[in-house]
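A single chain, nothing else alongside it, follows as C-alpha cells in the form predicted on its own.
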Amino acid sequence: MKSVLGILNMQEKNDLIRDLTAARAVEALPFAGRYRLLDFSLSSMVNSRITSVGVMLPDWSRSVLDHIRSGKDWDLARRRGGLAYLPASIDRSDSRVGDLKDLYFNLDYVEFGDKKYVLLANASFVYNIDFTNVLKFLQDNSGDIAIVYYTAKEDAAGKNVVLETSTNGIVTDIAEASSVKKDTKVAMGAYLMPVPTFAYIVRSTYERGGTDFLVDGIIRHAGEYKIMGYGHDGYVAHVDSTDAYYKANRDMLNPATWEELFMGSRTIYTRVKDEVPVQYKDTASVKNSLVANGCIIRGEVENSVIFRGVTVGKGAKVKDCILMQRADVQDGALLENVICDKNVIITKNKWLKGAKTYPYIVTKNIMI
C-alpha cells in the first residue's frame, strides 16, 4: 500500500448532532472512553501500510490538531511522506458547502505526489478494516473505482448512499436514499481510485458547480467508469446524529463488538495520555461499563461509557450514560440516558433523565 495516498475527510454535516459539535468537528468527538472518531479510519490506513496521509481540516480544527499533532502516535511523524494537514479553502467568493471545494483547492497535494492511488475515507465512521484487500480487489477486477460498503442489519432512517452490485462485484446502481432497509448495501465513506481518476472527478465536478464528491462526483460520473463494490463484513457505525453517537458508544459494551474492533491484530491507535488506573472505592458498584484511566468511582455505574478523569460521587447512580472527560457527578446525583460533554459538573442530589431514543445532553463546561 506504499503506492496509496490516504486522505482523511472531515466534512461530516453536524445538523443532527449540533449540541455536541458546537466547537468541534463530528470526527473529533470523544468515543469509547479514550478514543476519537477519527482514530478508526486513520488507524485502518496506518495498519494497511499507508505511510502518507493528508488530513482535510474542518472549520473547527483545534480539537483535531490537538489530538493528532505530529502524527507520532500513528507512526506518521516521518521524514518522507507521513502526515500533512490540508487546510479548508479560504475562497470567500464561493459560498458552496461540501467536501468538493476543499478537495479542489488541495489537488496539488495529490497530483504532485508520487502515489498511484488515492484512498478518500470519511472519518465519522467506526470500523476496523484492512484496506490492502480493497486495493487487491480493485486491481484483480481491473476496476476504476472501489467503493467500500456494508450490508445493513436493520432498517434505519437518515440519508445514505446505497448500492446494488452484480455477482462479480460491479456496481450496477448507486443512489442517495432518505432511509435504509435491512440487507441494503450502504456506502461507508471510503473510495479508492487512481490519482488521475480522482483528480478528473474533483476538477470537472467542482468547475461545473458541484459540492459533494460522492453525490455530485462519483454518482454523476458512474457511467464513465467501472465501479466495484467491496463488502465489509465487520462492525460499522456511521456517527451522523446524536442518536447514532449514543448507540455506537453503547455498542462498545458488547464484548463481541469490542473484541472485533480493538482486540485483533489491527490496533486502533489514539493519542497516548498516561494516567493513573481507575480508583474503585469501597462504596463503588460497576456493571457492564467501560471506565477509562484516571477515574474515581464511589457510586453506582451501569451500562455506561466513562471517559478519563471522571468522578462519580458516593450514592450517585449513573445508568445508560456517556460521561466525557473530567465530568464530575457529585454525591447523590442520579443520571439515566444522559450524555455529559467535557468538564460538566452535576451537583449533589440532582436528577437528570432522558430517553433511550432521545438522550438528555449536558453541553461542555456546564454546571447543573
Second form
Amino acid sequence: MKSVLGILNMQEKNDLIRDLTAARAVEALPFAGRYRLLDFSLSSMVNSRITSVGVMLPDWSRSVLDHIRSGKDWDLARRRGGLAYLPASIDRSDSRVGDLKDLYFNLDYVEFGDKKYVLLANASFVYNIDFTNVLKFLQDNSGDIAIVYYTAKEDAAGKNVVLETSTNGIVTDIAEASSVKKDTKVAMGAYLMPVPTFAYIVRSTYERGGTDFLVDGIIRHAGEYKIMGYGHDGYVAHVDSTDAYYKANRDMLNPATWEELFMGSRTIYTRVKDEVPVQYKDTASVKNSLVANGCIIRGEVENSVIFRGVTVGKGAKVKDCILMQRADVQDGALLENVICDKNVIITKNKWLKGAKTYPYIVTKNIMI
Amino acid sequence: MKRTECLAMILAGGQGSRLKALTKTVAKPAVPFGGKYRIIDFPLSNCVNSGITTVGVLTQYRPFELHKYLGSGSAWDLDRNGGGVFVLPPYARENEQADWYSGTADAIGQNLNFIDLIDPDYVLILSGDHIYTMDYSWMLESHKMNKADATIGVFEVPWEEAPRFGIMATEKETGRITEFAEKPKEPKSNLASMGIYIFSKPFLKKYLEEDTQNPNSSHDFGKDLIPKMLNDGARLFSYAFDGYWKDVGTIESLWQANMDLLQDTPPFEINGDWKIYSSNPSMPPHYIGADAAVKRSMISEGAKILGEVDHSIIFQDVKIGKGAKVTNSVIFPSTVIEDGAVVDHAIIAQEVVIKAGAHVEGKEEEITVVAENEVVNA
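The block above covers the form predicted on its own; next, return the form predicted together with the partner chain.
Following is the full complex, with the preceding chain placed first.
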C-alpha cells in the first residue's frame, strides 16, 4: 500500500442533519463517545499502511483542523509523505458546488507525487476495513476502478449509490437511488484507481462542466471503464441524516458491533484528550451504555452513548440519549430520546423527551 | 537557544521489592495506578504543569517497559526542541566499569556530565514512586527568595508516624532547616521529607563530587548529603506542602491510594486543570451491559462490564463477565474476570484470567495480589 495515496473527501451534504452541522462538517460529527466520523476512514487508511493522505477541507473546516492537527494521533506526522491539507478551491469565477472542483484544483498534489494509485474515501461512513484487499482485488482482476460496497441489511431512506455486479465482480450497473432496499449493494464511498485514471476522470469531467466526482465522473461514464465491485462484510453506516446519526450511535451499544469496530487488530485512532477514567458515584446506575473517560455519573443512564467529560447528577435519568462532550445534566433532570450537542447544560429537574423515530436535539452551548 | 533554568531528575530505578508480584517484570514507577495511569505519570505531569520541560529519568531495574512507555515523551508534551525527556540508565565511562546506581546521590552523581551538558541554574530531584499533584514552580520561587543552597519539600505527618520518615527540625519564621534526622526514635518535629529537593547547581555539583570520593558514604541524599550540608552550615530551607501525598511503596499503600480516588470527593483533584498526562491507548468508551451494576468505581476505556463492580478501579480493556462480582479491588489492563468469578480486596495485575466461578478474596489488612499473566482456576 506504499503505492497508494489516500484522499479523504468531506463533502457530505447536510440538508438532513442541519441542527448538528450548523458549524461543523458532517464528517466532523462526534461519534460513539470519543470519535469523529472521519476517524473511521482515516484510521482504515492508516491501518492499510497508507502513509500519505490528503484531507480535502470542507467549508466549515475548523473542527476538522482542530481534530486532525498534524496527524500525529494517526501516525501521519511524517518527514516524508504523511498528512497534507487540500484547501477548497478559491476560483471565484466558478460558482459550481460539489467535490469535483476541489479535486481538480488539487490535481497537482496527486499527479506530482510518487504514488501509483488513489484511494478516494468519503469520510461520512462508519466502518473498519483493510484496504489492502481492495488493491489486490483490483490488480488481480485487472480492473480500472474498484468501488467498495456493502449489502444493505434492511431498507433505508436517504440518497445512496447502488450497484449491480456480475458473478465475477464486474459492476454492470451503478446509479443513484433515493432509498435503499434490503439486500441491495450500496457503495460505501471508497474508490480505488490508478493515478492516471483518476486524473483523467477529474480533468475531463470538470472541463466539461461536471460537479460531482461520482455522478458525473464515474456513473455517467461507467461503460468506458472496467469497474470492479468489492464487497465488504463488516459493519457499515452512512451518516447522512439525523436519523442515521442517532441509529448508528445506538448500533455501538451492540457488544458484537463495538468489538468488531474497535477491539480488533485495526485500531480506530482519534485525537487524544487525557481524560480521567469515568467516576461512578454511590448513586449511579448504568445499563447498556457506552461511557467515555472524563465523565462523572451520579444518576441513571440507560441505552445511551455518553461522550467525554459529561456529568449526570443525582436523581437524573438519561434514557436512549446521545450526550456529546461536556454536557451537564443536573440533579433530577430527565432526558429521553434526546441528542445533546457539545457544552449543553440541562438544569435541575428539567424534562426533555423526543420520540424514538425523531430524537429531540439540543444544539451547541445551550442552557435549558 | 532557550536555556534550561531548572532541570528535573526523576529517580525511577527502584525495584520496588515491597510491591512483590507487581514489580516482577516492571520497575516500580511503571506500575499502573488510578485506572489509566502509571506512577511516573504524576511527577512527569507535575513537571510539565509547573513549566519544567527538561526532565532526566534515571532508570535501572527492568528498564525496557519504562523506556518504551516514555518513548519520545510526547504523551506528556515533553518532546521538546532542546529539552524534553532524557532517559538515563547507568553507562560506562572511560577507564571505569559501568556501575549500578548504588544510592540516590550516586545516581545523580553518575549523571553529573548530563547535568553539565544541560547546564541549568537549579536541579529538582524527584522520586518516581509518589502519588501527588504539586506545583514545583512555587517551590523554586521560595528557593530563590531564600537564596537557598537547597530546598527540601516537607509535609506534616501525624506525630506517631514521624519515626518512619526523615524528619526536619526548622526555624519557625524562616523555614530554615536546623536539624535532619533519618527515622528518629524521638522526633523533634513532625515535618517529614517528601524526597523532593531543589539544589542550586554549583552547590549540588560540589557535594556530589565530594561524596563520590568518600568511601564511607552510602551515597544517599537523606543519610549522607543533607546531614553533611547542614554540618557545613549551608542554607537549607524547607518548603511545606499541604496537599495529598502518598508513598505507594507497599501493596497496602498502593491499594489505599487507589481507594482514596473513589471517595465521593477525592482527596486531590484528578479531574481538574492540573491534568495528569499518560500514554493513551486508542480504545473506545467502555461498555456497561444491560445487567451490570456499577457504583463507587472508576472505569477506563475499552472495558466491557457485564457483572457487578463496586468500590473498585478498572483499567482499560478489562472484561468482567456476567454474574461476576468485583469489590474493593484494582484490576490492571487487559485482565479477564470470567462469568460468576468473585474478586474482593485484591490487586489483579495485567493480562490475568480469573476463570469462571473462581474466588480471589483478600482482606483489608492483607490485600491479595495476582501477578501478571497468571490464570486463576475455580
